[in-house]
Amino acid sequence: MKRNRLLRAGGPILATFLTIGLAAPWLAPYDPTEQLDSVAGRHLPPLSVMAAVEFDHGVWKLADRVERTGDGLLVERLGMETRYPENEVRNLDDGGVRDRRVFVLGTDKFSRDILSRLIHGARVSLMIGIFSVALATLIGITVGALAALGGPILDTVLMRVVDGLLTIPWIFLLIALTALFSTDTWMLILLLGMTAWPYISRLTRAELLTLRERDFVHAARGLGASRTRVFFRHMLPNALTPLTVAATLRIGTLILFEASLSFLGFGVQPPQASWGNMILDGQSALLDAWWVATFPAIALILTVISINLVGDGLRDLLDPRTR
């Protein structure tokens, strides 16, 4: 990795986002679905600091300024001042109220904290990308191995099916499938994984057809090794290098597909946060509240670029012809 500039560039960025995603429940400052005060907290700019006043029955209001008075609390919010008696405020202290809300990246139209949603969105987007690619790789290796080693008839049938699937535009197929099924996170992983395997299956078939004629495979068969042992011991491990690179690059593609589906309203459904539906929330307020869509878009771009850099770096690292 020290000698590989691509891995040095993309590895730390990707590792940072993976760490953020894994530790999201502990890193997020607030609940990503919390709508504390949808009136005073709507589209607050980054670095906003508001006092949080708790009233009876669990009602919260955000205030620009609070001041403790002799008989209660003076609250300034929405350009108006209101006095509340002591018995109506549950979090009084000597300086006003005990609670503050610091919105580092601002809030959206429902007063939800952008930073918390961004952190939890990293968890959702990366989980969907990684697990869907793992499923697609498993299916692709199975189909590709059957096509390469199962005889000419099975090869022809499977590859014609793969060719037919590759002609279908992915985004329209996914929109149709997500419209038919309820799209929670695991269903989205299943749908993406079930539609992303044809490319991997063709790559697997091509690698195995090449390896099947190599001298070390013929030598293993000559020594009496079974077909199963030859496949798992000699052919599959040698085919994993290009498959690993292809799968890594596919993660970025599927993250973009998930973001596109969520942006169109067919992916991760609110109030659960994903980068795609966060960009959708900010689409209508790009001029007034640019931060709502800008920060998840930056996170999405950095993640996909880092994944592509890592994939290219792995290709250079694992391919002996580049050494």
Contents of the next structure:
Amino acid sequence: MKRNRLLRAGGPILATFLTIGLAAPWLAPYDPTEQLDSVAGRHLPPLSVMAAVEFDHGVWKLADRVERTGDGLLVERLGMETRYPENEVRNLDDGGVRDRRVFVLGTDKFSRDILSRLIHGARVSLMIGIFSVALATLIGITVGALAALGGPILDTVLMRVVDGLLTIPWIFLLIALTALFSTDTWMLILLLGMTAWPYISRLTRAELLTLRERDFVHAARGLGASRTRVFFRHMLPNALTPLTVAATLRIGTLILFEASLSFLGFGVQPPQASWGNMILDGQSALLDAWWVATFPAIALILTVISINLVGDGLRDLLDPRTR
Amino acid sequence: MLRFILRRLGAATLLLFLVLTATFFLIHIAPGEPVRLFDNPRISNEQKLELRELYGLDKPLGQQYLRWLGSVLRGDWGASITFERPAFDVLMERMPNTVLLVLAAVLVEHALGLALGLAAAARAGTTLDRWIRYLSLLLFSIPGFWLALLAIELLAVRWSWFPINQMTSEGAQALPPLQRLLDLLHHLALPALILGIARCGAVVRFARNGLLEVLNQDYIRTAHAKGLHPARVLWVHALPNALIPLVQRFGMALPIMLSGTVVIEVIFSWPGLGNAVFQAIRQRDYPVILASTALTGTMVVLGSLLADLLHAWIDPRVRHEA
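Next, give the form predicted together with the partner chain, keeping in mind that what was shown is the form predicted on its own.
Following is the full complex, with the preceding chain placed first.
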């Protein structure tokens, strides 16, 4: 019973963020890159409700209050009143204008809605975490299996490649790669996945080397099972438990890593939202406009905590030795 | 033992050579050229051609590689394109700053991590244990750069307890030695604390689980049965054995630590290796990128060798196997 506690705590949080990520386009109230009015809409605090006045050529102004007067539209922002003739305003309504914006979590310095960016950021972060770990796990298991079972020469060569990759600090490698190649999200996933596999391949190799000497594997081989069958039916399933746990925990690491990369200005490029570059956006006004960086940081921390809880929970659940 | 060390060093040299070769071709094949030279609108096309010739960038890639290899073997890593000084000197100047930061951070990480982890293990199952485990999970999941931003904003900007960035105050050169040292420590405190705190979650875990495992062993029960004082059993019999996995972890920790320092150095404008490499990569400063790959690679290789030797020295079981 106790072993499920970690999963019970982490699972629902993670499930919530996954749902948010999957349903991002439908959940986000506004376009995450929409910059309506970067003067009046700059750094609006959470729960701001603003009237949105549309002018010709797609120009918008945000206002605290609008009112129709005899000679046109009265627009008030921070006590300053401006009057516009009715023929200049395109979304007039009986009481004022048709459109308004509710910024539940406030806006950033470009008047973009934090909540919408946060929701789309969840999609980007989780996508990068999950897909790049999937790629890394695939490469890692293949390399690890080839090293463990492909003979001593292949083993030496592959393990030296792993050593080589591990001598370069990962963030240097990624900064270099993202600086050299253009980076959309899929390219980033590819680069992260192709550099994150060494740990997984070491783990796979170690697990398979132990399994190779176990009695049931000898027995299977003695019964005349082919090498492929021994590997896929008898060895791999038994190595999957530690690999699943490691891969789950690795998702958290990668999400944090992507955030630091985006925070440094590499990684996910603006105007696309990621939690890392949102924190970068809020860095200059951390206390005056605390909501810009705080909400993505909280989302990031909660996601990574829940992933770690689920990873630890899976370890306890799947690995009878830790019970 | 000596043969073991020599073999490891030999393998590492070969490995570094391959890594450097791969890096050389990767950065030269990738699109883009050194930013400082070629993105400057004031430089005419003829001048660009001249500069290309000066840095040897006009030659075929294979020829460039051989030339580079030749000068590296003579100990010349080429001139930095941005700093206009030998690339290796630029890095060596900054290396002590990074080493200082990393050492201070490792100290914080282990002092804090061990204290919390051992307290949790000694009181396993209690509320204290639970809260320490929650705390370590939280620290494990907090991005270091967020912690750094928060600390700067509160402790440095708002309350002015610490300097905001850099390694020394303005005019610190003129101060007497003792005050200069204090000034340096004052600047070092915040980045080292943040880096150490952000990384200590894993140490808490290692220390707690390691000690708990050891405390369950028969020889500990024997020690208790002999009537030894519980404190003596804990400190003399249990603790040294519980710390062995931490020593092993130490070797792997260096490259990860260097990764963590980059972000902290950039945020705090710490004049270290990470900051220099960060700039070099942005500017496509080929000589600095290559020299830093060699330097960090060497540090990592030596670090893991040192950890293995330390491990063998502490743990007789490893020594006898080897």
